[in-house]
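Take a look at this single chain, the form predicted alone, given in structure tokens.
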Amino acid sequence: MNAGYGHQGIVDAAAEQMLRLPYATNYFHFGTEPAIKLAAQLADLAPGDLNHVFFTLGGSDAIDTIIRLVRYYNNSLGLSDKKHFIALEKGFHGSGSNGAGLTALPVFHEKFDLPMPWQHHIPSPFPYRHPEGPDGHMIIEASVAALHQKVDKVGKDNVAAFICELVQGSGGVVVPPEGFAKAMENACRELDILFIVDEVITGFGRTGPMFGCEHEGLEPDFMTLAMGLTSGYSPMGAALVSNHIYDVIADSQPPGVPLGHGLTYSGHPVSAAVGLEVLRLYQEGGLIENCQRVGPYFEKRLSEFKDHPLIGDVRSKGLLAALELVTNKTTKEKPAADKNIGPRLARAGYENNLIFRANADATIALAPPICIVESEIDLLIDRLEKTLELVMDIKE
């Protein structure tokens, strides 16, 4: 909901849309008038050549489109053996059944036979708790090395591709070290593997920028977008194709024989309807610019709680935080399972009229609209502080 609630705007969009034209197919050529002109603006505000976009319904058939799309590509080249894929522990691709195998969270692995054996993960830029931290460039050495031994034990000829997000979002609002994923981008080009985003979580203001890859000047091969693309007032999501990728694709097609890949409600137009709407609100409605604005209050804000007894580690990116609790300060350590201290953080929040991702792992994760201002800030810090008064025995 990065555009908060109660946009009239978004809301006429659909309904228009659904009087003009509910649903048409967009397979056989066909196509929408919604799904084309926001297709456009997508490619004309991607980074680098990602001029292509495939719509899907979310995230995580987005991550399994580019995974489809990645082998492909490489078919097509004649690159038969390269088919594996490196992800980064902590790293969340959807829920798919490819996708899942590259998010690196157990739940999402037991019992669901994954990772499967062309999935593979690299150790997580992890700043509170990387071996190498909290000094950056020596997080970004090692996670370069660590991609090179991986491509190395896995053979160059077989590694198709890294991806990563650019806040790990569910595993814990990870903030990696500023330059790490243009060192990794950099890696990739060198060992010759294809370099996908996942912005999902980042894209459409979320740290401050349209996308995350703006930070650092990224041009992915591959970029996958959800959640702000409609604002989650509608279904949507896209995986954006840079044009070497698309070119190869489209030139090894056969005449009259299509390309085995699509959604029924790929580009649904209700969806693109609302998605273009929400697109003029972040440019021209000054979402961005307020993220731009207020992100830094936010993050001077939760730095307050750097002293705060519970709290370990306090990590952001804009409107994308995160405070770690711990039971000791200098070991580090997590409150005991005992404690089940994942639900009762979040029922805390929910008493004192705050809602946020209450990992398992004792981490609150935060991501307000991006339309919040500094005093719905305060709010939400003075709803925080009563929310940990109600765990403090965690300690004990």
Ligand SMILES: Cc1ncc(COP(=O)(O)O)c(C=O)c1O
Second form
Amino acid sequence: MNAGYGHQGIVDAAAEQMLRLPYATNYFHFGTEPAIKLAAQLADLAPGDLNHVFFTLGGSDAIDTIIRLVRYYNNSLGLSDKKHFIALEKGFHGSGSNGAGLTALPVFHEKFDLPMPWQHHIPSPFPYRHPEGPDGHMIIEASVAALHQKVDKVGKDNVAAFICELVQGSGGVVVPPEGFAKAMENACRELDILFIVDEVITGFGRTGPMFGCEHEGLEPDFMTLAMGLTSGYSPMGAALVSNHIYDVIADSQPPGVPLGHGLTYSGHPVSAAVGLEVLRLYQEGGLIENCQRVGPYFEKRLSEFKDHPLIGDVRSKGLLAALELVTNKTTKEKPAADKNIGPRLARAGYENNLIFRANADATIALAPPICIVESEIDLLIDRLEKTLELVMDIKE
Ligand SMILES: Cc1ncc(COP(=O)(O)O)c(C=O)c1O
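Could you output the structure for the form predicted together with this ligand, given that the previous block was the form predicted alone?
Okay, now the whole complex, with that chain kicking things off.
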């Protein structure tokens, strides 16, 4: 809920669209006005030449759309061996039957026969627990080397793409060292593999700028969006495709033959109308500006927890943050499994009127609406302090 609750303008935009045209097919070269306008605005705002937009219902189908398009692109070029994907450990790329194998969280794999043989992972650039950490340069060097090694092992001609989030959200809000993503983009160019950025969480001001890619001037071949696109008021995601990919796919289609990819509710006009109003709020409504203003305050207040006896690591980028709990700050030991820390933390937060994601590995993840103001951040911090008091016994 990037924009927060209760925006009458968003409700009005949806209601007006429902009266004018609640739905029309987007197959057979049809399109609806709000979806066309939203695609054009996203193409204008997105980095590089990401000028083509395929709308989905959320993040998972945006990832699966991109996997399909990467295959189609390489097959169109006659590069039919380029089928393997490399992702990061701790990464999350949704629950699609393809994307869930690029996700690298054990519960998304076990008993689901994942990852598939064409899905590979390299270590997460996690400063707090990386063997080369916390030195950012060393982590970046190790990550680039790991990508090269993986490509060597799988075979250069067999690797299609590397995919990553810019902050690993579900994996515990892992904030890579500055320069990591650019170094990985450069490595992809050198290795001749496509570079895909999953901005489902980081898109739309969450880390400061409109898109996380702007921090390091990234120009990926593909980018995903969801969540902030409609600010949760209705479902919608997007796969953004760069010109050079689009052109190869379009040129390889025989005249009159459609590309066999579509979703009944792709570009749903009501969600698109919501998206247009939300995009207006980001820009004219000052939401992105607000995130840039209060993000540093949020990060500063959270950093006070570095001295807390239970907190081993505080990590944040804009209004996306995590506190990692440990029982020993020197050895970084995690709470024992029988302390059941995840559910206990969630309950303790709830009792203090604070809802957050409490990961089983003892991490509190925070992503407040980007309309949050300083006094609400102070309230959040107070409640967080009280929440931690309720779990002090995990050290025993
Ligand atoms: C980085 C990232 N990619 C993809 C997804 C999947 O999105 P959805 O739940 O909308 O399918 C998520 C969801 O949390 C995500 O965080």
